[in-house]
Amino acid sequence: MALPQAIKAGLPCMNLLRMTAVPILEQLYLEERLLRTSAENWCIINHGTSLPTIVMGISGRPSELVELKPVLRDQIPVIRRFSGGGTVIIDNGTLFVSLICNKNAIPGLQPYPHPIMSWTGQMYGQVLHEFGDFHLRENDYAFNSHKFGGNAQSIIKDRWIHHTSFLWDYDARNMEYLKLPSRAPKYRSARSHVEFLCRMKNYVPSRTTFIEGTIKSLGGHFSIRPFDLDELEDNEFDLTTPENTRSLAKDVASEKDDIAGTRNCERVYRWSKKDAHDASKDEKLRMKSAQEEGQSWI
């Protein structure tokens, strides 16, 4: 779907709020909270977070994405968003964009997962097509065929949410506390993480460049306001702490002590078929004696 011709006049109004270091639990608080009670539309951006940070879909479970023992050895905190999408280890590298709107804010865009997609993947290569070969390929957005964004939505009955995690920066040893998905994008071939993943930094000038980029490529369907932090606190809206996203803090050391109590259980069982088999190799080396020695064996 071509991008539509935006008039100046008339546009809807959108809240800019950029931020910086925030921590990611407190910004997915904040964007649930928004997409479910305000009635307007948002673009929320985040410097990095202050923390490593190991953020999973509302399906995900810990035990089949992340490395459950040194994840709990350094305490990297690990969270449940409220929307889909895969797993994800961000820090202070990384560049979130949030774009939170009312379904009938862009004209002719349907309020679907692919189309969504598909519009947010040409509004950013706007601003990306000249600094390398910028692709939206399958959900996630590419330099070729190197993943530097991943995305995740969430569709409600009047308003959607797409949040993108831009790595403007990583650390390779970072990816070693997320685990291979058992579902991957075709064109990611079965790749490592660090074979996968590319780094912005390498491609875009400055963190400045792209996000005035993108605020310029918005302005060609909105018409921007800038929106303080402090804001929020004398609008009327639900400051209470939402039920989907949250900390899996107590899940994680949950599912790693079942996982030891089911290898337990199994070692158990095991020891226990080696000790009836040298029993019972035993008793017919005793059988096979009193027989030899003319006695019976009850």
Contents of the next structure:
Amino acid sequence: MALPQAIKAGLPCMNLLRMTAVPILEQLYLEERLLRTSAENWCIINHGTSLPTIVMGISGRPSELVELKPVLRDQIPVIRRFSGGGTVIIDNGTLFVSLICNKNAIPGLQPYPHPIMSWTGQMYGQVLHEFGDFHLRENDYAFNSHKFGGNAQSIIKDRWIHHTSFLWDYDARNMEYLKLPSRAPKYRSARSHVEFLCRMKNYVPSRTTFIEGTIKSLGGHFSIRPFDLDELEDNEFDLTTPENTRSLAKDVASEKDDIAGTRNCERVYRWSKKDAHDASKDEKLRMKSAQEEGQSWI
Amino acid sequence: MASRLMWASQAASFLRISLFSRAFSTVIKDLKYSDTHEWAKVDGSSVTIGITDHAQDHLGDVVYVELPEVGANAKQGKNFGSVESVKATSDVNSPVSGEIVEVNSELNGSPGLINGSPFEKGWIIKVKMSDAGELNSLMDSEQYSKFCEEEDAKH
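Having seen the form predicted alone, could you now give me the structure of the form predicted in complex with its partner chain?
Next comes the full complex, and the chain you just saw is listed first.
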């Protein structure tokens, strides 16, 4: 574990929590709890997720956004997150970066959607401008007119979260599980998923380059303090109100209940913190083994 | 521009609404306001609640409203629901405590009512107030106008 960095005078502290292959449902549970119950600023980075998963915004309806037949056939988990925005399918090629901030953490920043996204766009722009023609295009992160980062936000009384799923790499076949959304940015111009998206790995030398660059860019606004998942106490950030993050397995099954095998699709990922920790530990051991064999983790 | 402002000011005075020159967000007199940009219209023990013109303007086009259940309890300063706009969910907090007796189900099919008519058709919930004393902690229209000006000036 890295030694804590010296507190930068005058800058608010931000806890940096790095995870690997933690299931997205667990990550979202954690984020919703930290947003609503913590008083600190957080940056959460998760490399990939263990299973291909569809993640919808709070208002998403599976029947409108998802190809139900193949999703049920292939038992693809569908999750509703607590923030707004559209639908993504994520896998082990996805990089997640989430920022949870107190509303006064950034001087002069109004806690509304556009100002927050403008600030994060500038922050990521500092990291990525040398690798491509980076833009915040109608609330997406794009190189030219090709989206590589989908983001969403949730704003509460005194805090906000801006979380992003970056397409470091993706399996084009997974896009077939998603319908073309009815609400789409104008710059998409009715392009298919594959024509609209791009892979970060075709622009940025390595994941490490992007992650370390992001941490450095954040370091201009915060005093970054590395934080380990083990430091979270049991029940430390329990919610007092019901979570908005949840699996939609039953919703998907009920919308297509004439398909055989729906019982097999009712999987609810209620991983305990120990399960998430064990999964992360296994992945770290795998990475270490790969490195010892001379393979690089990029 | 000056004559436009003068006309607007005279019209506002006639209509019992106030305008602050910077953003032209509407503030309705006789309503109470919270520092999280909700309004409350008091009618005996019944209070109708929504978000202000200032709030809807800053949020952008509302595409979805998460409404609470009728019968749930609202608590002053705590969220009871949320609105979605520009890829963001934003909490809506209650200016008063009490039982939620009605929700505006029109918002399910027409969330844009909050943008188009924030003080009338875009109302969100009605609460049977449990403590009228809580109204004393809310702002009147003049105080709220000044609050919005100060908030916008800081950013």
